[in-house]
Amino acid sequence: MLRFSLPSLFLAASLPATAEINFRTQVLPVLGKACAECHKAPQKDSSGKVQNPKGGLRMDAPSHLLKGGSGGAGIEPGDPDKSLVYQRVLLPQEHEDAMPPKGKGKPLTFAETEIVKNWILEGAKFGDWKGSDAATTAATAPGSPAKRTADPLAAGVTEAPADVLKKIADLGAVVGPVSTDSKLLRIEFVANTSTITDKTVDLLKPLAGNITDLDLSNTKITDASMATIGTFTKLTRLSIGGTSVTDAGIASLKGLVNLDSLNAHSTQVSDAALATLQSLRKLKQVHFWKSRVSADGAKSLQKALPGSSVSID
């Protein structure tokens, strides 16, 4: 029989509950030390070449961390074993996928990896940290010293149907205006991507006049979805990396005259699709790593679109 003395019972009852891990003060410094350098937004280096986030994984905002990259979900709330970030910080530095890689910093201590693991187990809550997700809103917030300019794409755009927005959000999308008070939308599927199909994209049709930024990376869409997306004439940014989209799907984008960024990494897109993209004169950023686009094809497209950056690695 187990016996407890009254003093020990009173002591146990008086112990304070363990405080929940704070992302901003405890987790963010650890990730910044190990991962931030290789996993930020695409940037040009001193030679003008675009440096893309390693493995397509960005870690500069909650939506990017949850979304992950070509290797899977960056963070799976409640499950460290399915969280790419946690798995990578456990790897020995000699491993090609280790974070940080050899020569880029010291490996995390056991205590630091435990902070990341326990934060994930607690549900991966970000608190008030918004990262780059808040950049546009902050720049255009009332009282901002920066001058606000009207977006010509927003002219004539009506309010998006609330019931459609809710339905999309319930399927695992982050949905929001691209700037304060804008009716133009950014939609990114960050959860349950394996269940996002052509039927899901059909649900976006009532939002055709609102969507300007669409991320369908690592979903199960096919070329059939691209025919629908090709009608989203306000679209400026499109991410379809890690999908089964082919050259036939890219051909459906010929009417997207406002498109300035296309991410088609890890697809079957080849040089045959480049003629369509050459006609999109506003296109400035194109990412084709792990696709079938050749180095010569990438150079040809970049030459056809003056001032653009086309990357294949």
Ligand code: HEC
The other form holds:
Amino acid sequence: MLRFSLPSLFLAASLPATAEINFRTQVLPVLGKACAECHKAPQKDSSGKVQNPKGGLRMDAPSHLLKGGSGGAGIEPGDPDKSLVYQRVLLPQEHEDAMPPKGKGKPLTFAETEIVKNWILEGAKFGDWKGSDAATTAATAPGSPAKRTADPLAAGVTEAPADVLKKIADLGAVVGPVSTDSKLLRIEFVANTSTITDKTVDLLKPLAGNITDLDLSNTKITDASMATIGTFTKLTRLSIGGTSVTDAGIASLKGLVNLDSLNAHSTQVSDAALATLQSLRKLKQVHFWKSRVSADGAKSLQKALPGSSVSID
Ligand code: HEC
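With the form predicted on its own in hand, show me what the form predicted in complex with this ligand looks like.
All chains and molecules follow, beginning with the one already shown.
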């Protein structure tokens, strides 16, 4: 039996005989060695200060890599030119945006950048790699999913309506329980963020008692969404970086007494929002990089919230 048509035989002979690139065995070791140190979940350093991922970019799970940091998509499957993770490693070492930064590690070799490029071209598939999607790297950090199992927050939470979950997953949200048998939800909008608006957040209303972790960074939400989010009483972590949220939006959060982490980088939020945040006594991590919050403002908030870390860079 003739198994191959002539054209496909010809094609097979003219291409190098390489299998598809395997993320876990070929790409991950490169990123792990050269990048992970600065691009992982927030963690405490030896002095107890929380170190946030640089540029807001985490590389410890597929969703984080795809989403990227404050500059936009880290990886755009099929398009190396739009994948910041690839673009930054191509820059000459002298360039201020080069990764790893000059003097902070060996630049990738040509072979290594080719692996990253070809993996993106092949669709940036992660195979069975799930990474670690922990909220924080340090075991002692507050609010990590592992510690929430015995969390009083979980008491009395009812099952989230499946039709709502499906609807938002269809819009590109990553939705999941914070731990295996929890009804508390983590929701991250990682894909098509420019199509996520206040209308999308309206869809979350039936989940008001379930959402504990919400990532809306780089979406088109406005202060109107913040009024809705202000009713999510189980919320512990909120990311609104890169949105048009202002001080008025932050004022809507005044009832969120369980909030322990807020990422508001690259927003219009200013010192005028700090009074509201000071009243949220569980707040431990606040990130204001590229917002209008002043260094003095950040310092005074950190002082007002014992044990917290408030960063502006
Ligand atoms: C020593 C720490 C360090 C290492 C190692 C490092 N980076 Fe970075 N990275 C930074 C800092 C600091 C920033 C933020 C400042 C900037 O935008 O340049 C950043 C920003 C970035 C950004 C832009 C994020 C955004 O959306 O604004 C990308 C992409 C990036 N790094 C990729 C990489 C890659 C890929 C590697 C490994 C090859 C790497 N980095 C290694 C410190 C590091």
